[in-house]
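First comes one chain, alone, set out as structure tokens in the form predicted alone.
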Amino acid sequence: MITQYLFYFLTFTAIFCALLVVFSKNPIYSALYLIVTFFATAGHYFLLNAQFLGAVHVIVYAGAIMVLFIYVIMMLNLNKEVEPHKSNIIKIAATVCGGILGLVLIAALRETELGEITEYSNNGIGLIEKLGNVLFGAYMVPFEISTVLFLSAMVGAVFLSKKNIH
């Protein structure tokens, strides 16, 4: 019962803050509302018994990526005088695209029922132990290959960013 109320609270918070991200005039406030939206989404992951995914979501998105967003916003120094005004055609096209997206979502959710949220059995789905067993069991070779691929990509990026020193 308490999880259902927590779910509804997190859903309301996520949707409300997502709307504030879109309609906020100040880009810093939009970024801060987006952080709250990320935390609400991480709360949904915790409710689904995916603790690892929730923790990684908070660390990666609410932590690292939002710090970069805020850094870029502050480096851009957006002023009202410098910001170009968008034409009415672009605003109308954005409204039409948003309306079409809303219609698609309504059509997709039309067949669902409100009572479909059911309690689940705690079978360990989403726990780090299960993830480790699967990752280092059946998918050990692809995991190691992707690790070597990422390492070579990082070395290549460092090599390409170095200046030629003669």
Partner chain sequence: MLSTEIIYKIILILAVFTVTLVVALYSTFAERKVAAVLQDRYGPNRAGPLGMFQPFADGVKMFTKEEFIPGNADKQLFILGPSIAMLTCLMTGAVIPWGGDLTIGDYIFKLQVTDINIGILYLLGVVSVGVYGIMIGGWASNNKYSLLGALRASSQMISYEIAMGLALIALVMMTGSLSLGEIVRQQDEGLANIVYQPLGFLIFLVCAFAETNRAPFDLPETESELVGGYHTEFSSMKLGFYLFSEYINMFISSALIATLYFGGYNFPFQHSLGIEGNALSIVQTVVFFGKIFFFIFFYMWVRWTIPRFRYDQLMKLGWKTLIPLAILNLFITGIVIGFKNGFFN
Second form
Amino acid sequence: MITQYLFYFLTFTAIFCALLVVFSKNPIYSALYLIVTFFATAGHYFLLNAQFLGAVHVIVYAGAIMVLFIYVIMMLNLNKEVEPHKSNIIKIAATVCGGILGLVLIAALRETELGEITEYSNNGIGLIEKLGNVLFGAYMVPFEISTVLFLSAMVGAVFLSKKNIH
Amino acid sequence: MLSTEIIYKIILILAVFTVTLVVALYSTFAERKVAAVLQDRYGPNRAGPLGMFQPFADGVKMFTKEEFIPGNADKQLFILGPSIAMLTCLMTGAVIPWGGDLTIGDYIFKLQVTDINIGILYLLGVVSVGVYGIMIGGWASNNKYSLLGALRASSQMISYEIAMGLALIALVMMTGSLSLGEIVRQQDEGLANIVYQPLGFLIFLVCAFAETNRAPFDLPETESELVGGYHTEFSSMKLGFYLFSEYINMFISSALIATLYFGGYNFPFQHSLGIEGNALSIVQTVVFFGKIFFFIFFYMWVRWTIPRFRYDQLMKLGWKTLIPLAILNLFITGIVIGFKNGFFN
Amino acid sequence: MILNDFFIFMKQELMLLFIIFLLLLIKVGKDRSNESLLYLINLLLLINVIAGFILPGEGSLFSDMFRTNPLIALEKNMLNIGTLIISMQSYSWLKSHKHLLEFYILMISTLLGMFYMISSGNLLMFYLGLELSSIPLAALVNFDLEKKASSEAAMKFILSSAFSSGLLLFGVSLIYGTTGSLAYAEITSHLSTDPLQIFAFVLFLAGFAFKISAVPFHFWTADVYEGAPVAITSYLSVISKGAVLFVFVSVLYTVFKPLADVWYGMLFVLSISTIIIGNLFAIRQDNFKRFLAFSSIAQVGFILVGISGSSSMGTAAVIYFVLIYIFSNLGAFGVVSIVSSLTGKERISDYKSFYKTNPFLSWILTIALFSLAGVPPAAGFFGKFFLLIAGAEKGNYLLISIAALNMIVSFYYYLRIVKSVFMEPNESPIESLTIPLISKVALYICLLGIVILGLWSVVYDYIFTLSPIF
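In place of the form predicted alone, output the structure of the form predicted in complex with the partner chain.
So here's everything in the complex, that chain up top.
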């Protein structure tokens, strides 16, 4: 009962704040609304008993990535006058395309027959011990490859920020 | 309709809140007294016997000053900044085990608001979100010095979060659990974690200093360089919130260091003293607060002893020294645990 | 023993990892001269190519996260050879570049990602390989830090590639939601022509089509290819495209087999529009890199014709064509790379009377362009021939005739360059260039590849025997 109310509250918050991210004029406000959206999504993870995932979602997204976003916005001092003006035709075309994609998705969802939902009898699912076992057992290769991804992304980022000393 | 558990939790939350605020209040006073001792002078001694009512005088001063929001400042963000700072620093008190269990009648009351099994992740999350209080405050002031202070503060805090997390990972590897209550219980059975993780303790200590923006890492609010840093434009209660949140952060960090590395509310030979049950729990809580006060004193001692870092030295320390050390610590801990569990036979 | 399997099956990836770490350690150590480093790295890449041919195994590791069989090993060897040729061709550009080691670290990381993408048996591993192969490329596209065109190209590349990866991931998550698993074998058993699964497949196809620059998703190609340094352009157009094509073929034929009728129609539309638009735009280009971008878009259209035929002939034809395409495209790009690094000229109109001053280079360019156009006896003719035969399996003669007609159009723009190289006068032709020995060897390898592959049927037969029957 209370989880149902919580679910609707979190969903409403997430969608509303996501819309505000797109529609608000001040870029710092957009970033702050995005942070609230991330918190709402983390709340959804907690409702699904994915505790580690929810906590790490907050730490990584709301705590590190958005800090860097806001850092860049502050440094570049972006505001409405600097933004390039797009013609109305492009905005209308983009809305139409996005709307059609959403329409097709909703239509496909309505037509689909869902399979049976089997209840998991494993009560420990989502807990961090089980996650650790799976991460270092069956999913070892993706885990190690993601470390190579981070390493090369770091090398690329450090390289891109090198200044030319003419 | 409310069960005993909920009423008890509400009372416990209010108690933790009040104790936090009172301790932070008197920390402001203790800071000035410790500074006075270290600088061979008297310190505040007018507002009551030995100056004991000085914090209340400061509080009244803060309340009665004029609330001034600068003209071009963003009003909502201006109020939001100190609020976030205060919110996040108070939230951490929810997962710290303040003492053993109290048994009254049939009920066992734990002196820890919630013992979630991802306690350390919760701490890291709250610390990460705490950066926003400073950043938003600095941006909303519409002032170059505030902005510089905010940028310095945020880059410093996110740099030292990494080393802190890595030091904590080694601790978690040893303990096998992320919940703070479990970590304290294990230190009851063995030795305090500082014996097993000396390097981790050093790294965590340095990072705790950086995260709370205390000297020698107080570049964001240096008076000599940045007028007031990120809290230049704030006055009256908003400034009070910022300054107060720094002391609450200090209190909470000391509590964390005591919990994670020094045994929390346990003390040596606690089971062979002859006291049991509730009396033991109360003694444990008193000992815990003793440890906290020692670390608060340590914070103040370091502040008035060591000069502050330059910005590039600070970044170099965070990225080029602490992170490799923390990884080395992780590596050594891993090898030792491997040997203990017989992986290398 | 499991450990033995691990080292034998993953030997190519482990070798690449070893090279990456070696380069990182060299970077941390003291400075060495660029030339000695270049010799070392090219030697390592050569060893990498040779070692890839030894002991191809067959099996799967880590519960199907990593599969290998002789066909996959052959695909990886082809990519290795391509990388070696690119590295040898950009010798003169890299000799005086400050950030030599970052170039190789990033490039080999992308190669590693492509290897994992090709040999994955699970959508999670596939996506990780895809990301590993595209994120360092964004840094590589911006490798000339001074030029503004590079930064613009890198910006376009990373934004569009992130967006398309996001769409692909949405498709993958919908597939997971409707089938309950991410492993290839289990997905196939649960797929049917459910509307939501078709929608997921469309998103998946959109992600793929972006990477191979099929037509409605090709808008990033021209600007990125023009702005990036020539070595990276050749890498993008040959290796990146080739790897994604390999995965595309294997995923389409195995995982999405139940949806065969659905994707046949989509590939029909995609291939026709790709060939037509690629040809139309290539006619008007003056910048050589942009020209090669549109020509590669047209080549991809032909490959899509071959894929739409399905069956094992399609797989063999595609792999054979990619091999030929590697040699011919790298031949053309090699000439452009040498000219660009030694003189800085990149426009087609600068190549008039190229024959008078640089006969060797102009012959290589001519033969490479003949192969790209499909003039026999250059290998490109045989590659396109097999592709059209594979495409005709389903009996769709409209597609084949449109493709054949467009081949004639493409003759025009390829041979126009040959004509201007040999016959048109120029007051200030490109001066006679001294090519470093390594680049000369690379150009000879491309030439050999083009000439031999078409005529020596052993190669095609070998590939055909390896292609599984679907």
